[in-house]
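The form predicted alone is given below as one chain in structure tokens.
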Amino acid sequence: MTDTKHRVAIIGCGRLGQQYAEAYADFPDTEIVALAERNAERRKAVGERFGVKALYPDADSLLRDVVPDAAAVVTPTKYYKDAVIACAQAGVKGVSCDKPIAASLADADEMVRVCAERGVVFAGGNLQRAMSEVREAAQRIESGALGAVEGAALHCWGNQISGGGCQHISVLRLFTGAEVDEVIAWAAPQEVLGSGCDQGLTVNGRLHLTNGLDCPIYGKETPYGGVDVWSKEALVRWDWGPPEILEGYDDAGARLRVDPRYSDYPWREHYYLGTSIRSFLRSMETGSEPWVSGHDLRQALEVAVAAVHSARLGSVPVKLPLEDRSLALYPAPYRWLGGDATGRPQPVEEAAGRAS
């Protein structure tokens, strides 16, 4: 940390927005100076909970009165683009949003472009790509300490590939140090494939990476549910938590699970959301790359869009980057529109921090 006290606004105060607020309220170098939330009861409850008096119904009204150093945009996905761009245009130094970054690639492109043109740090949020153990495993792979990477596999890519599935793609890109440049996919059921929404969609296929690797996608459940990357000497397995490392062989020729001896990280109380936020703040202070960037979120969305596009065309190999930036993939209604609009509102008592 530096001696800088970052002034932070939280835009969107639903369940995840409250998790962001808890983290920013705990950090000694951040101060929540304003909140924006459309639901008036929740806005008042969250403001009282975190001792914030500058309360607004939306990003535009907040930014007319307050220009924070950093803004966490945690609205439903439908509203990310307008809020992120409004923050960048208002002079906010850094802005973050969550997954999926958008439905259409064109909207994701515009968010990345506007932030880049204005020199605004654009970060992603609550992704395991930012988990300290994931970062340390990636460093060991990159250093060559675990041998030259020879293969990768992605397990159980389904249900919501533009949302939770972007976790897989983000970890895969980190572990391999490569981009996806071709996708071929099969997806089911057909009624979901044709719906424009990925909720309940199971995807099988293959990703080709810029480093030459072919990565199979196993849509159905296997014994694992994340990303494997391997060399002759070792296998690194991320399965929604600190990665396992298997290194060396036993007498039967099977890989041996070893204690990875990951380093301690000082912000563990907020898990990988905390490490993501700390990386975001460090990027604002030093110009370093955030552990999850808006670019990372866009790349994950593009792979998901390309997979569905390939499946709709009859499993045709699709090259990335996609030429048609109007292509889109909508997440589950809860992610796209939020709980209030989809029959899953948060009780006010919970938002106020009083729920048992």
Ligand SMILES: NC(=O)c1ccc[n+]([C@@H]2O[C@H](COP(=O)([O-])OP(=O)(O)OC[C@H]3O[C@@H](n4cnc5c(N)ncnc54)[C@H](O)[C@@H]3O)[C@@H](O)[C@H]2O)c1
Second form
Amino acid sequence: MTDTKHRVAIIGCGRLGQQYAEAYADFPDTEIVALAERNAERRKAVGERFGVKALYPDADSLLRDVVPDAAAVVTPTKYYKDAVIACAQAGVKGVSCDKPIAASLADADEMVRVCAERGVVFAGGNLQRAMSEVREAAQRIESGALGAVEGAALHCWGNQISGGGCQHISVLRLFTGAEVDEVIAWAAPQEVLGSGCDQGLTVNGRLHLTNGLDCPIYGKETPYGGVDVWSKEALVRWDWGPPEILEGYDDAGARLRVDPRYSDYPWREHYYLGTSIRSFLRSMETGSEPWVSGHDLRQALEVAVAAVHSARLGSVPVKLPLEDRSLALYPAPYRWLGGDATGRPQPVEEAAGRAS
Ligand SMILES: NC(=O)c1ccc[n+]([C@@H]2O[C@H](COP(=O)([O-])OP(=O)(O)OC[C@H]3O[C@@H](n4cnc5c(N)ncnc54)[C@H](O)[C@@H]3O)[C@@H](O)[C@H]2O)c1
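How about the form predicted in complex with this ligand, since we already have the form predicted alone?
And the full complex, kicking off with our chain again.
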């Protein structure tokens, strides 16, 4: 931490935006200076809850008055691109959005490109890739302490492969230190595959990685639901929490679960959103890479788009990066359009922090 107090704006103050606000309000080196929220009642309630007076209906009106050091864009996904680019063009030092980054690859590319051209740190958000224990497990794998990685598998990569499935791809890339360079997939049901939206789609298939590994994709629980990476000596299992480590064998030849003894870490009350935001602030201060970057979000979207493209073509192996950047995959409607537009509005009592 430096002595600098980062001036932060939150753009989109719904359910997740309020979790960002809680973290930024709690950190001693950040101050929320402005909020943008489309829903007038919620805007007022969240402003009062966090003691912020500079309230605006959208990013553009906020940026006309205030250029914060950092902006957290937590609107529904449909509005990420315009808000992220507006922030970068207005001169913020760092901007974050959440998952999924976009529907089309072209939109994700543009967000990454504009931020890079302007030297703006572009971070992802509330992803388990930023969980302290996940980072520590990844370091142990990378150091070779758990043996040379020989295999990886994706489990239960279904229902929302660009939404929740973004978590799997981000952890897989971290644990293997590799990119996905080919995808072959089978997907069902057919009517969802043809819909252009990932909600309810089950995908099976195989990813090929740049380090030579072939990684099977299991669309359902196996019974595990995350990412396994293994060597002869050990297996690391991320299953939506601190990774399990199995190391060595018992007399029957079964892998042995060991106590991973993960280190304690600060800001654990904000869990992996907290560690993600801390790494974002560190990136602005030191130029280091955020633990979840806009690039990471884009790579995850691209694997999901490629899987659907492969399945639609009759399970053709598809090379990444995809040439056709107009390809898109829409997330579940509540992610794309938000709760107000899809019949799940957040009650004002909850937004005000008064719900029981
Ligand atoms: N990483 C995660 O674990 C995780 C979890 C939940 C949601 N998300 C993502 O976070 C995003 C928001 O989800 P949510 O659950 O908070 O939705 P939400 O509907 O509760 O909140 C979205 C808020 O944005 C506001 N809004 C809409 N358009 C706006 C605009 N143009 N400018 C300013 N405000 C605008 C809405 O009024 C609403 O208050 C989605 O993209 C979703 O996919 C990620």
